[in-house]
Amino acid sequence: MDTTPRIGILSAMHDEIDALLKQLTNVIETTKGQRTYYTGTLFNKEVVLVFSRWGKVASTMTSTQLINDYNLTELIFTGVAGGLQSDLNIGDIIVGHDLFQHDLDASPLFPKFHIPLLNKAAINTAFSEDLLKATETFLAEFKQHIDSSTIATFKLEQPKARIGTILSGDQFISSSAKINELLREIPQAQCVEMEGAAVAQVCYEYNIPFSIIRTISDKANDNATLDFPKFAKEVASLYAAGILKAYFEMK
């Protein structure tokens, strides 16, 4: 085990930690599982990264293994959801506050969504202040960051920070249908997207510091047809490097 303290940083698509992969530094790879995990130096503090790929049982063994061998003082989870409030635009962000499985359904020996004999349905997360401060300042600039020709093409405006509710499932939702569903049961939610509860879970289970910044690539309806490797290398994964440089220089 790498006894080294370190950050965690996790994402489902290795475009999402593109950014952050190219201002890592003293970098050493390591491969478990199908999967590369990068040690390093990233704005003056000793992380690790890694892909874990998209839908819960990936990401959970990939936290998993994440925890095992790394010493970790807090896990990152940084990518891209589908909003679900119609006050959502492309390009906002959700720092996560508490995460469901909208798919897991035990009833009837334990009510719809929770998770059997932990006696909840939702796994809150490590939420800090300076972490939404972070994702604010970052936005206040985000210009700086984004090429203007990304900013046209993906309609960026005045992007905005919000505290909330994620839903994780492994499903793509991209029905008017099934919003209205998942809005119907869990009112608050704010986005949903494939992996974030899975490993808010693990790191609850473990006693890990879990967080969550999920930017919103689309609506997560009937037009929900972006380009995501494009949306999450070009302003996600810049995203997620304004943001944690941001915040790592609070800590």
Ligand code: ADE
Contents of the next structure:
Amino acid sequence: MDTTPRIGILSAMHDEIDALLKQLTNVIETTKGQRTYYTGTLFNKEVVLVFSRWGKVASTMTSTQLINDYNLTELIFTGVAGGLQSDLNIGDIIVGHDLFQHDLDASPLFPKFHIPLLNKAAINTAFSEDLLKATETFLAEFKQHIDSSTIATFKLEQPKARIGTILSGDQFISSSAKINELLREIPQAQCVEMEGAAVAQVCYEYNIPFSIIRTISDKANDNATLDFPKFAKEVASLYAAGILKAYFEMK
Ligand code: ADE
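Given the form predicted on its own above, I would also like to look at the protein as it appears in the form predicted in complex with adenine.
Whole complex next, starting from this chain.
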């Protein structure tokens, strides 16, 4: 076990890890259970970085190993998500306030979405106001970080950030009917992805402060046409690095 207090950074995209690795110094790499954990110094903070992998089971395993092998002061999760609210555009950012597993339904034993034995459905995050401030700091100058042709390709004119509810489930959502179903049940939901609520539960059970930022990469609907690899490499990864830098500078 590494006893140095560290901020854990879990990223749902390889490109985010690559962008952060470019800034990481004093790197030590450890591979276990098909995951590679990178410790080092990032923007003057001691961190440990790891790719979450995709889906709730994979990200649960990664975060559990991370918490058990490192002395985490907090865990920050970065990645992309499908927007659920009609005013959200590609390139906007949701800072998680609370997270639900939208595909968890043990009724009639427990109400829909309730996590058995925890007696709650939503898991709250920590430090969301601070992360929102850092995100707004980054967005105020994002044109310095992102190529103008990329801004044009994805129409990233005025990206906005807000704090809100995030849904997670083992499903890539790409239908308006499914969006409507999710919003009927959880009307305040902002975006949907495949890991966050699982990692939030792990952190809750281990008592580790958890926070999450998700960049909207698509609108989770039938006509979400997006060059996903290009978005991950040229937008989401730079957002993650820029926001973490602003956040660490505030700490
Ligand atoms: N991650 C990014 N977009 C998503 C979507 N539409 N559904 C689930 N996870 C996602």
